[in-house]
Amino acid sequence: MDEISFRIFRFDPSRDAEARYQLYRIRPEPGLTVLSALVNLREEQDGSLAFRASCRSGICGSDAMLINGRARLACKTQVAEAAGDGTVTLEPLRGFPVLKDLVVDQSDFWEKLVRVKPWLIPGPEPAPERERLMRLPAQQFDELSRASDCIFCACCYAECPMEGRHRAYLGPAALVKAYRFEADPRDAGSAERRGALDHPDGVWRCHHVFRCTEACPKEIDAAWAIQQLQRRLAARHLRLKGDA
């Protein structure tokens, strides 16, 4: 493959007045991923280049970034695929403060996730002597299982137009995790999550643009999961109205 250019966002808030783009040239080997190219650049050309990475296998989600304007995992993106016009542009995820170069501060993302209590909240019945079994039809279990595949990469968060306009919005990742436990028959935490979910900046802020579903590297239908939460809450409102 011919030489290609990597145009990389550079910014260190501790010493830079404004961001810039730096150009690097590489001659990629077949099968080279964007993440491997970044590692090579840092080791061979510029040791100051900052980015996150861990497993290199699409499991940890830490290497999410904008690749030619789209939120993607660097470890799952081939350079040959990304360099259509001979240039690969790398930028930090949208919607996050930049710590340095391609590394962003995800504190807001994690805080929103904690607000939906993404863990099993058991009911008041005595704990079983053994494990708590999940009894669901196969289709419902598959839907719940897919929601469990989220790797917290925040690609959906970066692509969601409502996140860009309403910073208080919980965002698709948090809502997918909320759905995973709301759909679990062993869980009894709906009342504890309701304050965050049944809120203008909870499920009702979603306008179903489906960018979150398109961006997810694990092919989770986040928009569908949010719709299920909306239906559950709408049904509850109708019940309460009928009882009034």
Partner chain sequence: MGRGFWPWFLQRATAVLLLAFLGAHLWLEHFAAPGRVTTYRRVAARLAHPAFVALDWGLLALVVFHGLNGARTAVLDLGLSPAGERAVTWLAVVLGVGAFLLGVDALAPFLGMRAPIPW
Contents of the next structure:
Amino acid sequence: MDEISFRIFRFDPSRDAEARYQLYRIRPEPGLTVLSALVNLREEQDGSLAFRASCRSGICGSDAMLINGRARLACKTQVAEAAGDGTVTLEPLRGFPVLKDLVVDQSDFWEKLVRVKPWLIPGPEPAPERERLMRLPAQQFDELSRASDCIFCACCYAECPMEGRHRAYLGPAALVKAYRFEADPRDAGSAERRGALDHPDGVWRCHHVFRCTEACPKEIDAAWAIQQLQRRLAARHLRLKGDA
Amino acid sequence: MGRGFWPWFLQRATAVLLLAFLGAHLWLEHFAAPGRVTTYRRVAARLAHPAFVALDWGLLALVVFHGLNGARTAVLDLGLSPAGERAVTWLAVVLGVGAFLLGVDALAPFLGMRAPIPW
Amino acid sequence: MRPEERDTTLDVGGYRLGMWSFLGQRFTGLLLTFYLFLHLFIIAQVTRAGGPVTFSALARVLERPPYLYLDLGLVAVVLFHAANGVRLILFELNMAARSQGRLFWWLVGPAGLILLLGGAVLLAGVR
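Next up, the form predicted in complex with its partner chain, please; the one we just looked at was the form predicted alone.
First the chain shown before, then all remaining chains and molecules of the complex.
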């Protein structure tokens, strides 16, 4: 393949007053991913380049960044595909404070996730003497396993226009996690989660732009999961029957 | 709780009702009698019937609420301080009451009512 | 540019259907709300201050071109807002979980047809 350019967002808070873009030229091997290209660049051309990565196979969720303006995992994006016009532009995720170059501070993201209590909250029945068996029918497990696929890469936050405007919004990943437990028949934590979910900055901030669903590298239908939470809460407000 | 739900729910409820009310309004004004010009007397004659009066009052209330509730949501999506949110909500209420009074003012002469706004 | 000065409201990478329909719904909604005030204000002014003669005279002007074209534009805006709104409500009722994208065209398309038909009827009625 011909030589292509990487146009990379550079910012070092200890030295730079302003962010800039730096151009690098590489000759990609077939099958090269954006992440591998970044590793090569750091080893061969510029040791100061900062990015975050770990597993290199789309499981850890560390290397989400804007690739040509869209939030994607660098390890799951082929250079040949991204370099349509000969240039790949890499920027840190939108909506998060930039720590250095492509590395962002995700504290806010984790804080929102914890706010929906993303764990199984058991019912009030007395604690068993030995262990508690909490089995789930296979079909229901399949339904919930989709929402469990989330790798916390925060691509959906970088793509959501509501997050872009309104940082207090809980956001897609946290709401997907909330749905995963709200829809679990073994969970009895609805009342504890309600304060966070049934709030202007909870499920009601979503206006179905579907960018989260489009962006998710694990193909989770986040917009649909949020819609399900809206429906559950609406049924509760309107005291409709048939609501769990 | 409900601070997020009720504006969300009422926006959808008024939307569904507006499909009927606004559809009827546009049909009556433009297509019920094509080629016929609207005159004061025709409007007054129509408004002698309680169904048309109900249509206009209902449409006025629904459309004012739906419009201002939607505008409020759009502004609040920008992310304001709690004081800013309260100010926007009150502004929407004041504008809503104002718009409703304008509507009453427009309907009053046809219905033989005292108009609320002294122009 | 400081990194935190990046515009995150509208500069959000590629736009697809969901984003266009969202912005379209916002824009048409705000436009219609503005028009509502104008509409009520004009009618209130004309019926109260102008009286029956002014009302009928103004109606005659407003129901012909060029105002008739503006009126048709308004109907186009209403039809888009309504069609897209129906799509969102169907999605929220879980009746279009997988098909909301296609549904956009299935609703906005017929709305466009209604506009064309209605426009033809209106323009044919003008003498």
